[in-house]
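A lone chain, given as structure tokens: the form predicted alone.
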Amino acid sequence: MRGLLVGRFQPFHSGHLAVVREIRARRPDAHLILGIGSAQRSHTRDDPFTAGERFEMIARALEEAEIDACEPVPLFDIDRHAIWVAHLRSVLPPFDLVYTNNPLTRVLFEADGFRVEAPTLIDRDRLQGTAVRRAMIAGDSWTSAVPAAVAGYLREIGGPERVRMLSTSDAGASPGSGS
């Protein structure tokens, strides 16, 4: 059996890790694909990190937590809900089960005949990408919301500084478009 969990992981936080642990505990012999959604997006306020950086966050967090049988895979948006599941089936290895708490994702996969389960979300106010990025912007504590390996990696790549810079009004300008 192989399952699929899709997320943007902007950044990969302790809530994501808790979901992965729950899935692996429920099905210790099953493989898990971690679909890195919106892989083409980066360096924006809502999507500050590249797919490669998110892959590295996930890999480091899973290694630190000693969790195996998980495979992060970048997934590029096609912006067409009606064919999204077919698209994922064409670019991913076969999977039998989808884990999501997103109502649209649930509807799309169930319409295509997939079994869908909703993992438990913990401390949702604090453990969500938006809250972690807000804390970085405000200069508040954010490291307790991410695995230690992710906090270290984000510091290595200047993640908090990038998030703060991207929160400014001029950050959305295209490179080279300054006056």
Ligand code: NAP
Contents of the next structure:
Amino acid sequence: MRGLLVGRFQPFHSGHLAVVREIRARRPDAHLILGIGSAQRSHTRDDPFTAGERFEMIARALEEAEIDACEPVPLFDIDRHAIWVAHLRSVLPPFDLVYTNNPLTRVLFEADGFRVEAPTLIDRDRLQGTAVRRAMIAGDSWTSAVPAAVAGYLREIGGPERVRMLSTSDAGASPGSGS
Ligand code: NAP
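Switch from the form predicted alone to the form predicted in complex with the ligand and give that structure.
Full assembly next; the chain just shown is listed first.
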């Protein structure tokens, strides 16, 4: 059996890690694919980090937490929701169970006959990607919301500085979205 957890992981925080830990504990025999959603996006306000950087955050956090049998895989968006699941089936190894908190993602997988579970969100006020990015912009403390290995890596790549730069009015807009 193999599960698929889909998320954007911008960045990979302690709430995501807790979900992975819980899924692995609940189904110790099942491998888990960590689908890095919107892999093509980076350097925008809402999606500051590349798929490769998100892969590295996840790999370091899993190693630090000694969690095995999880494979991060970048997933590119396609412009037709109706065939997204078929697209994923063509690029991923076989999987039977999907974990997501995104309503659209749930609907699309259920329409294709997949069983979908919503992972329990832990300490949601503090552990959310938006809150971590906002704290970086404000210069507030954010390191307690991410695994230590992720905090170290984000400092290494100048993550907080990038998020702050992208928060300025022009820098974080998608190409072609401005006037
Ligand atoms: P998501 O990561 O599944 O998350 C949905 C919400 O749940 C987010 O607010 C997320 O917050 C939160 N969440 C997830 N796990 C959490 C945890 N352990 N603790 C606290 N909060 C948690 O949804 P998403 O970010 O929108 O990712 C879905 C991906 O699938 C996207 O990249 C989307 O583009 C892609 N997709 C593509 C297509 C297509 O190409 N046609 C169709 C459908 C979906 P955080 O911000 O804290 O993670």
